[in-house]
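Here's a solo chain for you in C-alpha cells, the form predicted alone.
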Amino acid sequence: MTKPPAKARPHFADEGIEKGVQKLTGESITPVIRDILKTEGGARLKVYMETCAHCGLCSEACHHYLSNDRDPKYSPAGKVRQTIGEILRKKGAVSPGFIKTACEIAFTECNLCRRCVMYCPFGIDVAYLMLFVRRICHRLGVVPQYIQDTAHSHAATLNQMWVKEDEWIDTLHWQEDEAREEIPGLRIPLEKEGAEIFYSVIGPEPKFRAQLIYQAAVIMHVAGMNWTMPATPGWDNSDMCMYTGDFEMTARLKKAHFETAMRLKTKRIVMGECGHAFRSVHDVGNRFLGWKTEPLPVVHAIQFYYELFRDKKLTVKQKFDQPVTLHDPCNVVRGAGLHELARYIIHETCDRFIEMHPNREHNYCCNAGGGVINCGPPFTKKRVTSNSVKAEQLKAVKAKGANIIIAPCHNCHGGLEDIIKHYDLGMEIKFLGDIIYECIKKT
C-alpha cells in the first residue's frame, strides 16, 4: 500500500516576512549568506551537517512531527534538510521564496528545545542549526513581525515590553506599597550597593504580572535576604534578540544586565522564573560577548528557592492541598539540569505531586519557547495544533487527579495556557513562587 502524499505546508501571512521577502532578489541574497557561512559557519556547522546520517531517530523526539501526523517535513532532520541543508547545497544561491519558507520553518516549526539532541546518536544540535538559519534571515531582514517588534523594544529600552524608566520604578513602588499592607516592614530595596543579591526579572512581570514581584519581595523579606533591584535599565534579563538572530543586540543586552549588577557591587544575580533568559545568560549572551562564562554567579529561581528550603530560611505553614503536576521547562531542565531541585521544592510545599509522563529531560516542550510564541497571533493556531502531543500528556495527568500545573517559566505559562484553552482541558497553571507565597509562614 502506497503512503499518501504529505500535506502541503499551510500558509500564514506575516507582515514582517512578506515585506522582508519583497525587498530581496537572488543577487542580494547570495553574498549575504556566503559572508555568514564564511565568517560565522566554522567547524561546528560543517561537522553537524556532514555527520547527520538521516537515520530519523530524532523524529520521535519532536512534538511538531508527532502532532502533524508524523509528516517527515516536520522532523528535525527534515527541517534541517529543507533549510540550511539546501542553503549549503546551493552555496547560498537561493531565491526569495526559499528564504520565506526557511524563515517560517526556523521561527515557527522549531522551539529550539533540544529534545531531539538526546535521541540523535551523534548529538547533533538541531537548535544550533535552526538558530543559524534565523541568523541568515535576520541579516536578510526577514523576521516575523511580532518578534521583531520585541527585538526593537530591547534595542530602544533594554527591555522587551517598552517599559519606560519611570514606569519601572513606579511599578516597584506600587508593589512595595501593596506588600507593606501585608507585612509593614517590607521593602523593595532600590539601588542598594553591596547587596548579596541582585534580583532580576523579565519585561512581562512589571507589564502584566506585577504580583510576581510582590511575591518575590515577600519571599526575600521572610527569608531575611540582603537584596536589591536596580532603578535603571539593565533590570530585564530577557532576550528575544537571540531568537531573531540579532546576536549583536543579544551581547548588548547581557552586557547591560551584568554591568548593572556589577555597578551595584552585588555578589550574585538571582533570576525570576524564566527559562529563555537563563539560556541567554549561560549559553548565548556571554559567548557573544567573548566571555567564557558570566562575570558573577547567576542562579535561576529554582536554585534559589531550593537553597532557601534546604537552609531552613522558609517555614511552610500549610502545604498546598490540591494535587499538582510539574511541567519541566526545556531551558532549565534539558539546558541546566534543575529538575530534581524543582521536585524538592514541590515536595516541601505540596501535599500530593503527580508526575506527567514523560518527564524531566524527556518532557515535551510547551511549544512556546525558542521565540515561537513571540511570533504572535498569525501563528497561534499553528502552534497549538502542532502540540497535540502535549495536550494528550496533560489530559493523562489530569485523569490521575492533577488539575494544577506548576511551570517555572514565563513562556511555558503562555504556551500551556493556549493549549489548555484550545483543547478545553480546564487546568490551572502556577509558578513555584505562587505556591511558595501561598504556603509559607510570613510573620
Partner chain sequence: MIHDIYSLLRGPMVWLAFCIFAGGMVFRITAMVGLARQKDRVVFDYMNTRYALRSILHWMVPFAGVNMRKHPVMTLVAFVFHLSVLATPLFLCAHILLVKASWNLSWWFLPDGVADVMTACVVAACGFFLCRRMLLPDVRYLTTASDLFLLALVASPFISGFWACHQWPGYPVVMMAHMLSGEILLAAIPFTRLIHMFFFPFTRGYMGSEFGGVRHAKDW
Given for the second form:
Amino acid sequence: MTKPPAKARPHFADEGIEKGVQKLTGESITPVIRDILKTEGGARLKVYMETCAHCGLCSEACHHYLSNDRDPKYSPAGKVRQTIGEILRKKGAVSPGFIKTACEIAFTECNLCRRCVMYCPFGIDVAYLMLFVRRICHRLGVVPQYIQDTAHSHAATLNQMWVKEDEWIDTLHWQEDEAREEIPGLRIPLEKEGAEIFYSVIGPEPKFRAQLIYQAAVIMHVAGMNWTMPATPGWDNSDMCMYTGDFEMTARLKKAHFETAMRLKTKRIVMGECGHAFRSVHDVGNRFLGWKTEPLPVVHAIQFYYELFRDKKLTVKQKFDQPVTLHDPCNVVRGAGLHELARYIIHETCDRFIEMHPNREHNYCCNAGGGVINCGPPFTKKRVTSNSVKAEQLKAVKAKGANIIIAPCHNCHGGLEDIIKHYDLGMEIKFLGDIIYECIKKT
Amino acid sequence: MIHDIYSLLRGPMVWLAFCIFAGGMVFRITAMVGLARQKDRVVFDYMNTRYALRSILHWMVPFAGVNMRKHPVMTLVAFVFHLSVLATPLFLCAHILLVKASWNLSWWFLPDGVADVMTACVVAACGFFLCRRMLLPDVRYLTTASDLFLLALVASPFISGFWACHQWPGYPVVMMAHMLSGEILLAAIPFTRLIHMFFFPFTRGYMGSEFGGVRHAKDW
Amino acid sequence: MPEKIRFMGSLILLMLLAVLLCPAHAQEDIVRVADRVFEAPMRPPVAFHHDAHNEKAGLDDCSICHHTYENGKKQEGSDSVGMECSECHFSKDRNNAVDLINAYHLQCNGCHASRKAGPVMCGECHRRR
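Mind sharing the form predicted together with the partner chain? What's above is the form predicted alone.
The complete assembly is shown below, putting the previous chain first.
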C-alpha cells in the first residue's frame, strides 16, 4: 500500500553523530549489530517486536507526536518501526545514513519517559526498545557530542560535569560558609563515618546550582539530621551513561556510588531532586550490578521531605503565598510513584495548589529527560518545538492562576525553562527544596 | 470428489490445524521462556503475580484504563471483536454438533441468532480496523502488508461461515472455504502477530510487575 | 350479523387450510425427517424421500436404518420399523436433545461419508429453501 507523503526530516548538525557516521561503512555496521542482537537481544526484544499489533494506540501518549502536528514518524511505534524494526528486518545490514537517522530518533525524539507504555494494551516497553537502539549507536560510536562528553566525564571523573575532587570539596566548603552566615553552627559534614544519611547530588549541582546544596544543608540542619557527604568521587548519583547505552559505565558509576555510601557506613542514601539519577540508582544501575533492589535504601528528596513533614521535623513558618502547580517528573512518578507524597509536601508548604492536566502518572514529559537535554545546543530548538503540548498544558494552568511550577527534577527544570522562554509563558520554576527553604522555621 | 475434499477438511486437516496451533503455542512459549532464561533473567526476578494480575485485569475490563476512555469507539469495537472472535467459534451450535458427532462431547452453545450477530460484529470490526489502517495517518504509517493479510485471514472464516450458515449461493464451495480458512487461521496464530493472543499475559504481566513492584505506579 | 359471517368464514378457511396441509402427513411416502420431540427446531427440517432414497441407495433391509440394539449389540433379524427414533434416542435416561440430533447425524452422515454418496455438509440436508 502507499504510504502518506513523508515530510522531510529536519536536519540538525551534530558533530558527534556526523563524525561518528563518517567512520562507518556498511560492512563495519552489520557485524556489530549482529553481535549485539546475538548477545543482548533477548526475549523482551523479540516478544515486544512480534507482539506489537501496529494499532497506533500509543501515538497520543507521546508529546513528540502531539507537538509535531501528529506526524506519524514521531509516534512511539513509528519510531520503533524506523529504527529497531528496520534493523531487525534487514538483519543488521543497514547503511551509515540509516544509523545517523536512527541515532537522532533514539537520542532526541524519545525521552524514555514510558508514558506510551501505559497506553499500549500489551505494555510494550518502547523505552527499552529505544534504549536498545541507543546501545547499538553507542557500540557503533555514533552518539550526540554533548551527551557523549558527559559520558566521558563520568568515565574520567565518576561525575557528570568534569568536577575535580578539590573543586567538589571547595564547593561544599563554600556553601557551608555561606550557610553559616545565615545559621551559625551549620555544618556540611564531610566523610562522617556512621552517619545515618549519605546525601548525594548530581554533578550539575556543584557546577551550576550550588545554592541547592546550601538549601539542603539548611533543611538537614533544621531537621536535626545526622548526615554526611563524601569527599571522594562517588558523590555524584547521576548517570548519563545509562542514556548513551554505555551500560558498562553505568554499572561502574553505581558501584562507586553505593560503595562510597557503604565505606562511610551510612544507613541510607538520600538524594537531591533529580529524576534520572533516581532511575539509575533504583531501577537500572542496581540491575547491572546484579542487585534486585538497591543494596542500601535509596530515598528520593520527595520522600525524604515528606518524612520530615510527617514526623514534624520541619515546621512551616509561613506558607508560600502564591498559587503553585506541580509538574510530575516521569522518573519519580511513573518511576517511583512519589506523586502523592509531593502533593503532601505542597499542601504542607503552600497556600494554594492548582493541578495541571493531565497529571500524576499521565503528566506530559518535559522533553528534557532521557538524556535529550544533554544532547545539547544542536537540538535545543527541536526540543522546545517538539513539546508545544507541554506549553499548552502550562498555559492552561497559568490561566487558572498558577504562575509557579514546582518540578522536583533537574532535567524537568531545564526543559521547562526552555519551554517557558520559547513560548513566552512568563512562569517561574521551583524545586520543592526552594519552597521548603523559604517557608520553614529555621531557628 | 466433493466427499474426498470434505472428509479431508473435516478430518485430517482439523487435526493438523489444531496440532499446529497447540504445538506452535507450546513451542513459542517455551522458546520465549527459554530465551528469557538465557538472556533476560531480570524478567523472572521482577515478575510478580499480584501486580501482573492487577495489570492484566485492568486491561481486560473495558474502559478501565485512561487510554481506553480516550478512544471509546476503538475500545468498544476492540472488546466486542475479541469477545466475538473467541466465543463464536467455541460456542457455535454447528461446531459443537460436529464435535458431538466425532467424540460425543458437547457443551453450552449460543443461540443461532446471537451467533449471527457476533459473527457480523467480527466482520464489521475487521472493516473498522481496515478503515482505521487506511484513514488514520499514524496507523497507516505503521501498517504493513502483513497487517492487511492478517485482517483478511481473521475475517475470512467469519464471512464464509456466515455465508454458508445462511446458505447463500455457492453453498458447498463456500462451506469448504470456511473450513479451510478456519484451519489456516488456527494454524497461523502461533506464527504471526496473532501470537499476541499468547504473549499478552506475559508482556502485560511483566510491565504490570515492573510498574507495581519497582515503580510503585499504575500502568493503565 | 356481519360479525357472525366473518367468524364462520374464518372457521371455514382454517378448516380448508388444515385439510390442505394434512396430506403431508397422511401420504404413503415419507418426504421429510420429522420427529415429534423436535418442538422448536433451530434448523430447517430435512427433506427425505424415503422410497426414492432407498431405491437409489439400494437399501432393501429395513434394519440397516431402523435398527434395534440390546445391551449395546445390534440385533440381527429384527427391526424398529414404525417406531420414532426418539423412542430410544430421547428416552428418560438420555434426556438430551443433542443425543437425538447426534443419532440422526451419525445415522445419515455416517453412511453418506463412508459410501461417498449423498449430502454430508450441514446445509446440504438442512436446506433453508
